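In the form predicted alone, a lone chain appears below as structure tokens.
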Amino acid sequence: MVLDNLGKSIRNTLKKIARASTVDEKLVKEVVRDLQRALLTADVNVKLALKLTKEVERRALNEEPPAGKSAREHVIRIIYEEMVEILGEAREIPLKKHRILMVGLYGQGKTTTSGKLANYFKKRGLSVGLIAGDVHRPAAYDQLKQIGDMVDVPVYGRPGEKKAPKIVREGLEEFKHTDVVIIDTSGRHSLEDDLIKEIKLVGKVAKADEIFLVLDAAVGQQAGPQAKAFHDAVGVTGVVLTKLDGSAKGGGALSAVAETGAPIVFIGTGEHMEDLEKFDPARFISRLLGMGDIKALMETASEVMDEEDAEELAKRLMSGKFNLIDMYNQMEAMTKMGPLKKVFSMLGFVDRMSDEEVEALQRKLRDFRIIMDSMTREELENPKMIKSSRIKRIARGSGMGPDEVRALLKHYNQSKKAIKGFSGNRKLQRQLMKQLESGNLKM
């Protein structure tokens, strides 16, 4: 989860809210410096931290809760909307043909996110071409080549061409047919004349739709000064913060960055190439105070298991039906969306399990698929057929005990209890269904 630290600091203010008897006057100040202490923590400019806080007190105090909130609800949702006020408006990049050219200081991840968003957008049925235009820094087009074998999207580049807007022109021709192009080109370690020359000589050629800044989270609050510069010079249309996964400082990046009014775009929140998000400052802060972000784990779910799966998966579950192929899809999708910790995060469960208790589960999860693999269809189909004798010989074959195999069939009756009582539970379908539909798990 990104900015962790901010994540539980915050949580627990507004669990010391959530346990408050009565909502006061001296609650509402204790809540404010609890706010105050954790904002400055992670970094956040001192004077935003201070208007946040002292507009959160205002609101609580002399806002009247909307007909139906309790005042412990409507002080919830004040700092929620307060913190989604730091943060701006939601750009969204539509997913059609265009150019895109990076541009960043050197040791900000350019390259990375360049075969990140490649992938993103490939993800989405687009095709997209890589341009190696960093004709300074050794090894450049190496790496965007191998990242763009990850990804499997192509690269063009020519090592020991000097002149990075004819690397440009050429790659530009190459991928006329292609629907994205993105655009990597050199960094310097500041900002210095000759970088921006090069960005402005390069622009011309390019011709982008999209300029994206590329910024590391760990800078802190020298995000902004850098983002402005490089705004002021070339006209960037959004920022991607990168490494915001247990960065100290992101908060102090993600505010500085949003005060320049050149928007955040995306977010990299780990070392894959899928840990690239989309951001919306609404649903940040959502998952951010364990609110959950349903629609974010709809997306991640819907690239890693095909439609017509996945629905007809949802009708075998809300039938009430569920055998331990259902179960064995579920893990596997589950596995695919990336480490549990962020699964939960998306459901709001972040701090209910140690990230011991996670990392204990993702291994039994892992051992379960194992077990599962030993049994014959037979057995997937209908699991009440697995006794004594059989036990035996699919943990022989999955090289676990038979206790693991009993713990596995456990697992798969507790779970096929809970979707009974799901199936039959109309309110609670229709709960989930409005929570699907505004995209937030509502406290």
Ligand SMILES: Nc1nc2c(ncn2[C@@H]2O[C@H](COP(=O)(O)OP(=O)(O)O)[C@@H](O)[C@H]2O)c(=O)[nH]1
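Residue numbers count along the first chain shown, from 1. C-alpha atoms forming the largest set that superposes within 1.5 Å between two forms make up the rigid core. Keep in mind it's a predicted model, so treat the numbers as computed, not measured. First, how it differs from the form predicted in complex with the named molecule.
- Once the rigid core is used as the reference frame, the Cα position of residue 373 differs between these two forms by 2 Å or more.
- With the core held fixed between these two forms, residue 386 has its Cα displaced by at least 2 Å.
- With a cut-off of 2 Å and the rigid core superposed, residue 65 has a Cα displacement that falls short of the cut-off between these two forms.
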Contents of the next structure:
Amino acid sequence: MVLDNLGKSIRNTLKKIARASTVDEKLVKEVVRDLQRALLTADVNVKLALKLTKEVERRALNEEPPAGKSAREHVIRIIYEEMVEILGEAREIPLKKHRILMVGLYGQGKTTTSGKLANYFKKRGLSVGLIAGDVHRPAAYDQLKQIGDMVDVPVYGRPGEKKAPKIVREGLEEFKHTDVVIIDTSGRHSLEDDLIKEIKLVGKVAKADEIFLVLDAAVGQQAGPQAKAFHDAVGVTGVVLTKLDGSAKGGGALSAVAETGAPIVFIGTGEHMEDLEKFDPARFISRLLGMGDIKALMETASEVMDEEDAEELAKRLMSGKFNLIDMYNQMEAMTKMGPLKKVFSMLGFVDRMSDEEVEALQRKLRDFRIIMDSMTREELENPKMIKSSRIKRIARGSGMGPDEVRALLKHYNQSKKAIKGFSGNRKLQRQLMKQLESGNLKM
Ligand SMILES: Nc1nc2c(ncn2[C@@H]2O[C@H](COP(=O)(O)OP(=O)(O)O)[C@@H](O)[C@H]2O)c(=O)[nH]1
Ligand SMILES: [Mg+2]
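Which structure goes with the form predicted in complex with the named molecule, now that we have seen the form predicted alone?
Next comes the full complex, and the chain you just saw is listed first.
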């Protein structure tokens, strides 16, 4: 999928919100930090990323959720809305008789996209013709002809002819009864005067309804200035961002182009003729964030924790491995009242927890989290090494008393003992395994 990494990291952030017991300032700040990191990693402009996350933070902390919505749903909604906002409005390309002129620098994907568009319109029941207006690259006609054959669309061209306007004029005559005529043109290595001159000349003859600028997303934020320059010069009606597949800089290109006000109409997601998607910001972001999944998750979040997490934790418990990080996860799982509650009650950790007990556990968990934040990774993984001088340091660092740190360690040692007993108890393990396998862990 396009922008896979960005999607994954934001989806994880949203899941964090969906599973949170309460939405407080701490969670919002954490989410904002996560979001910033995800956006910057996807090459989104720093200023834009900060603007977006600031707005998310402001709205999440100040806006009341609308009636019938939980605070968690509301925060997720805000993130979604702000991300759609960055990408601007959707622009519909009508399915009717019209002419499209393709422009852009060399190698951006004009010819490939011409073929993809031909395929797109043809599949939707329109007749299509392609005109080979690139007169500079020697094999340009052959390339377009090959692509035309692939999607079964006629190609008009004059190999050897050096005047693009002439070819375009003849091509338009040839295709005068065709619904959609797509004109491929030459590019240059950079935006030079003579390229602009040529496009303007071809544009006059073509009298195109649409001028599509084709831009390679791999250039990242540089796509913005390029889009702007073309937009100012020839007035593009739509941008096609290509090579968004596997491009780490896709987030940068998308947001930068959107910011110029040139509407993104399609995105190219691969080398094949089918790899073209109509660009609809709301749909794109919704899919990127997995809004459908998040919604489903939210509906069940209060009862069930992520099955993968549950299995992972259960497996670790069975192996007898247990450090402070595991304990933290385990306690967190308990406060979620999730499937693991069953496991824990089997382990004799909890019988039945009342709401007050859950709340007390959550308070304890908050303290534990603060204390554990002051521990080093080494200490978390190997709590045995935490002796009195370390206890003092951790207490100072977390603003808690040494007694509270000791209480955490005591709780840890007790839990560890229980886990040890469990990992030595084959019968109990088999029982748990059976439940895991039957998928019966959910209560
Ligand atoms: N992965 C990927 N490659 C693409 C995409 N669009 C075009 N390409 C490739 O980019 C290269 C240049 O494309 P071309 O259409 O010849 O560019 P032009 O010079 O602007 O006409 C070709 O190798 C295409 O296969 C895309 O969306 N994804
Ligand atoms: Mg070309």
